[in-house]
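Presented as structure tokens, the chain that follows is alone, the form predicted on its own.
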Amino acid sequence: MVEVRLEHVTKIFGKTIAVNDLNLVVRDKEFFVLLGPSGCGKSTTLNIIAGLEKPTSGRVYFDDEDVTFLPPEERNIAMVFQSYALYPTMTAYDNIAFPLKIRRLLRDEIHKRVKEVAEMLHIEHLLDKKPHQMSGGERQRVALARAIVRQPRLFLMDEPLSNIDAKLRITARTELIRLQRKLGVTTIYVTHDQTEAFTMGHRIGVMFNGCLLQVGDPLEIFERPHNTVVAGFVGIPPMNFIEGHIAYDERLGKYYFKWNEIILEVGGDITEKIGGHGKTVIAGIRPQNLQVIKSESYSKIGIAFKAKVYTVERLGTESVITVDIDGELLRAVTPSELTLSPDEDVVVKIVNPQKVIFFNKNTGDLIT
């Protein structure tokens, strides 16, 4: 297996930046995802890893070998596709073959590898078949197949699961997970998708504009992330964010955040950082921090405000309920048993203020 290492890489295309700088570690036997939208340069990060493309400045290394100018075909690495690329005229036999076949493997050798990947994957039934005779989950997995057969050092995916439905994308995800712990690959996975990218990364880079934002656990990306790019990127739905400014209580002695309805207390450290007294920062509060309820059934605990109901949306196990709040809108996700109306009123309470999180106003960092 190995570890891949990207030292300050960037790539230009004419007047296009589309990989800034960007420096990475993606450890051994890790299963790593790029996130971000498109066009953010994950795609292009993941061809200058597989040789497809030559940084215009930066390097590569697997382990402590130099690969920045090594053609693909030295790397022993497999890369399964959006698009699959199977081989239109050959059966899912001959697809899963082609690469030992093009390093003169011997017959038996191949037929060996080839029925342990099938069985593997459960697409023995599939062997005979061409690719027009499969539907989009098969041709994936047989895809797969023909990376996994050639026991490379390295797997990289590109949306591999973006063309097939939502009910088989769930399954697909798991059997990827399953694979992956058990052939112990390295593996770098692109995507967009955040389900696919929480649900599965050992860790996550999310990039925007070419640039890698911030690297952490799922978990970490979730609950701190490093700016409000990524805090309003990551979370479905986003983040909340609420600008507000710093006031002392001199009676007290504590700093508090105070916005509208809201007041919250700030932690010394945290205002010493921004300037304390009257200060403008941008509070991120997650609508699963936020509980909606009516106004009729409240009573005064915790950190509530009074809101005007804006919106309904029903998800089924919940909804998402965006509040009006003398025109700020906040997103809250509340049980699909509580029933709402659009104008009616209602009280938001916080949840958990101690999950609450600040940025610089000018920056838009966080404040840690």
Second form
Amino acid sequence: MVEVRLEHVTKIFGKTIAVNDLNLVVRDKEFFVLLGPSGCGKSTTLNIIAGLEKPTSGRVYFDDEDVTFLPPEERNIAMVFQSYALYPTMTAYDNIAFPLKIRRLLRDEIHKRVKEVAEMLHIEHLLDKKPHQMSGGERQRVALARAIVRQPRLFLMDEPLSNIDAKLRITARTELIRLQRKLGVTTIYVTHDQTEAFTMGHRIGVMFNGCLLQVGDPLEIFERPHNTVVAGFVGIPPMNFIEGHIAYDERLGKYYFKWNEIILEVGGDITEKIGGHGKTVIAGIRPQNLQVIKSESYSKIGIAFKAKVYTVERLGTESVITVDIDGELLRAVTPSELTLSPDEDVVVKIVNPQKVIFFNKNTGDLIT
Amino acid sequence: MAQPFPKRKLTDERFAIILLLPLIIALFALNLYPMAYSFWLSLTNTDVSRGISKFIGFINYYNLVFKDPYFWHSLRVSLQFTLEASLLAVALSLTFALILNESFKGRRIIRTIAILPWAFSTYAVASLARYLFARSYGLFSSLYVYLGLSDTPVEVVTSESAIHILALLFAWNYVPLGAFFLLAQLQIIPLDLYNQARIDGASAIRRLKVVTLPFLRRPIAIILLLFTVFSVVETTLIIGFTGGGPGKATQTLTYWAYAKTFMDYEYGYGAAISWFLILIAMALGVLYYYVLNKLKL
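Same protein, different condition: the form predicted on its own was shown, now please give the form predicted together with the partner chain.
Let us now look at the entire complex, which starts with that chain.
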């Protein structure tokens, strides 16, 4: 429908920089997710795209049209808010019909289109109800119907699933994905929930403190985060960071990352970039890449080190085990069948050493 | 083992009664007793100047409605004043609230200034008005001369204009109350709704209609009720500004009750007029209640 391009967009409120020199291209028909903690500027970015806020500097383009100063009513976009923003005195039908009435469509045409979307979203039975008579999930559907009915060129969604209960959210998520793929309307979706971001987005943009830190497909963001901030924000539980140094083994002619008992081989090119022997570097290991093994059943295969169990959190089929190595706490995800108790001596194994990534200690940037 | 029953314990109920006691006493002494006493007075022919006080039943009420040459005139003036003053006050309250809700430079200062009339006692408003509208030295009279509309000082307050000027003064005095009441309501309207309406393509007027006004219906009804009751019983302004004049042009029922009681010293008859007024106020209240319920506001 439309390609959205942001060039050097900056928004300053008083003394706070809400959005800092943001550059982004959202492709046509794409489901793009802006992910970040609350207050990171993602909603402000969305409002700028909607035209509800004017950027302090920078430009916004829809295809080749400069829309930076175009008022929202002239952008032909639809938006779904976290609060759903249904008009409280109107029925669901009138809410959905409202944008069409404003456009002075014929009554029959309005009726036809409202019925169509109501059918698509299975809300025919709600059309006579007012917002206060509906549940959160029902309101969310009505808000979605109102967005769809006018066949806009761009959907903007500001945490539309945050206010409905967890069980319904999963169904709503699948519905939304199905709908977006079917309609093929470019969608920009703002959320702080990474599960939503990873399941729904074709691509994800991670925002932090007003800056867009990384844009990429879900796998890229998860496996090759550009810096420690993205790495630490994405993934549940968060990534383990350990600060060690580079050592050179003259006998084997190889470089190693060393921290306590952990010794990992590091490629020569990475070493070159950080300056070689003795330099400090941060290793990032996903908790899913660490395996906890009981001391007695450990056989010396692979890279492993001794540790003590600190806490055990059971999450149903999995448990998050926090282990203590010389005062440093690392998290590992294990199947729940493994029964461990605090202070137990265990062995922790790195499942796939290739998936350990390294960051520059000073800048926090990924070393590639 | 059974616990011994605690003696003289300060229970929640007792504590609540102790806290309420001063209010109950004050309410009784300042409201209920005077009301009951004035009702009793209305059933007597008490006249302080003649020194008589005898129970006469509902004769005062009968005389008021059927014999008093000024009753219907005063009732008409009262209703006109109430209608004009309350509607004007509500309309201006809404206008001011909408203006003060916009964000503009110096909004805080304007908001502070806007609430000032509310800080004026009604009598002060009346006195001020007396100076402003005076024939020989008043601002408005001088303006007429200054603008060349008249060669000599003009009487601005005439028997035709007086009631409108009073309504305007009432509104001036009470608009801050109404405006801030509505403003408080305006502030709770979710911003998302305005944004949604803009994205849906609604113009400013349409947004006012579909977003703002639905939220204001109930508070508007409440201030309309308040202003109606306030204006029905408004006396201070009339005493302080026109004294019921010119002639009897602004003689409302309240003013008539005041004049009968405190100028003619006919306490009994004055009390009867006051109780008649209470009936009117109550009737209006009940009427509003039913209308508001009917409209499901």
